[in-house]
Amino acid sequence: MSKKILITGASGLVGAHLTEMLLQKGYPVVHVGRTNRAGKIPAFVWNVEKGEFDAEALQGVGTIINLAGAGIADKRWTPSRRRELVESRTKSVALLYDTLSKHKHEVTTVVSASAIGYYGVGANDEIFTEQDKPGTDFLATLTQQWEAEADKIQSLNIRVVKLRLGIVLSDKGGALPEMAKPVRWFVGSPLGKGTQYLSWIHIDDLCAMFIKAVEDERLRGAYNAVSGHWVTNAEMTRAIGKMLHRPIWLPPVPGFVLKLLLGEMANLVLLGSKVSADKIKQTGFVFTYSGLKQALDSVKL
């Protein structure tokens, strides 16, 4: 535990929570980002576009956790935004590879975020595992390119773990507060048909999984970071309504309306998939929140 853990993209929802959990376990943590933010965590600067990385950040670091990437749902997917979504991920990992290949370091492990978008969309009875081939839509292609860059780091004799994140449940940000807003204002309803499946994970379990990937040297390659207890969009909406003591009485929001508002980005909520958590469970990982009600009861919306 003497080796530091360096986190890229630490200013986001997962990075902030993971930092706190690592500190609680006694790990020294350093951040690398676009700005040198003043705070309790030592911070260093990188410029992904220019390929610049402050190599001093690697001093004493044994593990890198990569969370860098532009927010998928932050803006409409224009051609330029698509390019930004891809390059913010692929170029970030490529810069890590380039830095590690050129500078002296003690890094033995890189844990990189990925996403279950890797699989694309399956039929309602299809359950995706880590052995399945990638899909062919935009998010699947993006994620495949992202992981391919991370895999290159293995050539440096560094253990690489890729965690394919599902929908992260937290009251501090991400999808859940956005899903709760219309419900809170008595206009909650399922989206599209409401039958699309959501593969979710509580943020505590997600961060515990990152720590598992750091500590357990048996872990290599891709693991689905989901609870394994998927629900439909309609079931999630009703569960949020019950938590907030609000009725869900409106008819579903038609898919074409969402596509008019959001463009192709509407597929984030109109399409879904069942994703298995069996592989990570087989490593001995135990979920704290395996049921949706238990997970929602733990957050304060």
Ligand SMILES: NC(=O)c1ccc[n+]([C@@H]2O[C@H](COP(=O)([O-])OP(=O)(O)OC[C@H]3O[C@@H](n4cnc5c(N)ncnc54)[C@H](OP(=O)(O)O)[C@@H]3O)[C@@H](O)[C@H]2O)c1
Second form
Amino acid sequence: MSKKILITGASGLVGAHLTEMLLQKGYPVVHVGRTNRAGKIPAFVWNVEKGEFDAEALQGVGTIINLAGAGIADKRWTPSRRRELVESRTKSVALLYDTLSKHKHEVTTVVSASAIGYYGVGANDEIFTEQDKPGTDFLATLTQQWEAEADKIQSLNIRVVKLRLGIVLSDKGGALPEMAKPVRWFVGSPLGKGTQYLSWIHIDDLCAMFIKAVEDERLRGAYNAVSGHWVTNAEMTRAIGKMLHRPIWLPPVPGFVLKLLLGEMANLVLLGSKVSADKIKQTGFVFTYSGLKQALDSVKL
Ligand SMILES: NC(=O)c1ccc[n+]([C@@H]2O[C@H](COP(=O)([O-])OP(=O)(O)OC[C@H]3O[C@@H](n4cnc5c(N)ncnc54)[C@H](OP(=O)(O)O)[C@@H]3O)[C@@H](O)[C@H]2O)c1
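Alt. form predicted in complex with this ligand, vs. the form predicted alone above:
Below is the entire complex, every chain and molecule, led by the chain shown above.
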């Protein structure tokens, strides 16, 4: 029988879908989260702030998948929110390191979420690969700190894979339903210049990539988790309009308006990047959804 897979932050968008895909493949799954959600999956509680982890959760576990972190787009980035965004990630991974170094366990692999925000924003024709240096803005710095904590786990003789997630397309949450809302109400329009690139991935492909990282022991280090078929913000808005049979007739929302409303957080939608999927493809990973139309056709908005 396969060893168990422990998932942190499993109540979120990716964790819920990944859990279902792992169960379908016959993997036993354990969840670790901030509250005990009684359900079909055995669940344990951790307290990242206080550095508390129920070591019982590690029993029979061979792999940890770390997805925990406060929602990047959930609240305005005040100084205290920025601290929360960083520490909910760095302290979570540090707690995993601490627990694995202090307790007896059979964990051989840790797969941690990261983000393509690592690269910052490139020039328009720049395509980021895993070889590229990190950016310097808030998200890039956050992501570097997050990955640096994950890297420390390698010193425990554990294989570490970091998946740098692009924008995850799902009908259950994340960016897509938010982008679809104004379009549905006939007030959808591109944001800012509309020429900024979105590097996206369908949630099925993303979860298949997590499973590949668990199963394929050749994978180590960072991999971009994107489809490699980036589109501009305007193209994405028009594609959603087509899907919902809504015209996109309004002019783009000016960037300064979004900055006034959201502060630096507006950069989440005003800036973008082209990110390569070549490295994961070279491992033999095959995407189910490569084109945006095919990906959007598969979701129910
Ligand atoms: N979705 C995307 O487009 C995308 C893109 C790039 C990167 N990512 C990253 O990938 C990871 C998974 O994404 P997701 O979309 O599934 O995220 P999500 O829906 O926001 O779920 C993240 C989970 O982290 C836990 N969490 C929230 N606040 C926390 C805190 N302060 N301290 C510790 N844990 C906390 C929660 O689980 P419990 O309540 O069970 O503790 C939450 O369900 C996240 O770290 C996210 O930043 C996502």
